[in-house]
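The data below hold one chain only, encoded as structure tokens and taken in the form predicted alone.
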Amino acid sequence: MPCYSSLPALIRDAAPRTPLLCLSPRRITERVRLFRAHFPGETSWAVKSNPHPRVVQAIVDAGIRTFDVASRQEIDLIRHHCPSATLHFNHPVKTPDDIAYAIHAAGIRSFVIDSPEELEKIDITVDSMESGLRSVITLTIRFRSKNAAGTGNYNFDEKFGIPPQEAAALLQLAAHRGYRTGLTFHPGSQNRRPESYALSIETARDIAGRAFPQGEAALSHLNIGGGFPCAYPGGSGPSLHCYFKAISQAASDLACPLVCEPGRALVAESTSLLTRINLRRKDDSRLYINDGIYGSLMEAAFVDFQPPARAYSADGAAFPEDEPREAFQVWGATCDSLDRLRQPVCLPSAIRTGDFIEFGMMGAYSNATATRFNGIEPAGLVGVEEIAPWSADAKHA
């Protein structure tokens, strides 16, 4: 992989003519430090955020040993890059195919469901396998948290999670039937209420002492999901120790193991997405770059935050700083007039046809959903020792 010292000289010595990612894998060490340091349990990854294979490494190379799997690719991935890695398979609903292939070919012993189906299936697997692996087996139960307080586009109580009483229903279920046994939630993605997680908590330990005399001291664990904030612009909140406050807080007395599993919060602010602007239209504040919302920018067109941005001119020159600037439509590549970010980009209104704009904070599910729509391939991956830092004030018009 190429590696470049700056953005800047990104530009200079390579002229980029396609979309780029630019990841700094010092910025995922720093992130997987900080939640090491200081979250009170064990953090895995939600592989689903990233899986480019550099990145993977560099959650690896950080520490990372656990990991949040949700199909046969991202175990395969994931045991290629780590082969004595921890595999929680925590998608609610698996094939039966997957759910051999998991148990047999990967080893994993980690499984989430959220309902009595679920369980009928990997019952049928697990019983044509072999004797007694009920017993190392940990199933965890998906509950529906009335306390998730993330962004308004991403309701995961919508799909999965089931409420608080049929969770401990299904808990017992699974213990009668020779499993280990273990509770999750998900407290919304961008959550920006901290004592969310507490209370969620709290639900969790109601839901374990309904189930078991011993309440949560006969759980495996209780994983608490993800959703930990990164600060786009206009979405400025409590600090992640606030996060980590609460948390361990709620839970200094708790009798299981607690785990979180961060997908965005670990690898977010580690790449910027590097922009060429095809055409900036005379008198017109419209400019069309060269990716868009088929490509890395897919979440721009759902979410409500997008990532802060800046520009340089075509030789890699920032814009001075006392640069009129103004607000500016960006279209993206293909031909699909959907294809465009849903606010304003505000930046110097010197801007023209060839300059570049670099987005920030494109870490998460950018190249990990991407398309070839108008065959127009994904941006590529190259490495840069360092991103300038973003305000965390950075302002959007």
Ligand SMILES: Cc1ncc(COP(=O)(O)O)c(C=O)c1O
Given for the second form:
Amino acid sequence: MPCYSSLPALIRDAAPRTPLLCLSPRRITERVRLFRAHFPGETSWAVKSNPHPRVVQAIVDAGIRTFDVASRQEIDLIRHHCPSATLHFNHPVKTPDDIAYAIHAAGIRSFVIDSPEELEKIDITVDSMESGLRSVITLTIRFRSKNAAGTGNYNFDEKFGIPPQEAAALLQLAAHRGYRTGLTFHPGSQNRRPESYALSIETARDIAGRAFPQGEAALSHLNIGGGFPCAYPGGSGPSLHCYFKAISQAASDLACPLVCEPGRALVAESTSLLTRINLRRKDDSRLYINDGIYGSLMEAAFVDFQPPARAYSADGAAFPEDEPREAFQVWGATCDSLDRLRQPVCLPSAIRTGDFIEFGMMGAYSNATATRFNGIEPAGLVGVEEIAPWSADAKHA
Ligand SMILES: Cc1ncc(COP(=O)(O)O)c(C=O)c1O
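Show the same protein again, this time as the form predicted together with the named molecule rather than the form predicted alone.
Now the full complex is given, and it begins with the chain already shown.
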């Protein structure tokens, strides 16, 4: 992977014509350290947030050894980079083939379910293999964290999760069938209410108390999901320390191990997207760039937050601080009219065709979701030693 000292140096040396994701692995190390220092349990990582091999390697180098995987491809990816890793197959709906592959070929012993039907599916697959397997497999029941409603940009409870009153029965059923058991919830990505984690931890205790005489002590773990936010502009949300504090208080006397599986929070701030302006019409506030919602910026089409942005001239120089600025409408690289950023971007008024825009906090759900629509290749990835801080960075960490 080519590596540059900074984005301006990259522009000066390479003047890239295609979009580039610029990764600073050091930033991943810092985020992992933060979680490992302050989260009161084990930090695993949701691979779906960025399966680029260089990002996976940075996560492994930073010391993460436990992963949330959602497919056979993610299993293979992690086994390649970290053969001894502990994998949790936390997609609540799996194919029988993928369950068999996970158990047999990849040695996975931990699965999430949220229905008796998925339990049946696992029963059939497990029973077709060696005997005694049930007793070494943990089935983690995903419940709906009703407390989290409205706290994230994605509500993760519409698609998956069983209501708490049914979760106790499913826990009992799984235990009765001879499995180890756990509980999990996901409080919504880019969650903005630390207390929603605490409330859902209470719900988990309650579910376990209804299912087992010894309560949560009977569980292999409580996995509180991901959802930890990044400091996108305009969101004066609580810092990560508020989340760690709320979770630590709620889990201070928890009788089972606690796990989290952030995606965004470990990788988003490690990467900037460098795009080039393909066209600015004369005296017009529309900019046409060489990436867009069918590429690295897909998430911006669906959520109410947008990455921070700053401009460089075609030779890599920053625009002077006192340069007049205005709001631009940014259009993506395809012919589709949907391919635009939802919110205007404030940039120097003098910006023109051939200049560059850096979008920050682009290390999660960027290359992971990029398509080749219109025949346009997704952004490549290069290394950078430094990403200049965004104004909200300091407040956040
Ligand atoms: C089961 C599960 N865990 C963790 C995550 C990571 O969420 P986030 O990136 O908001 O931390 C996701 C995201 O889709 C998920 O589905």
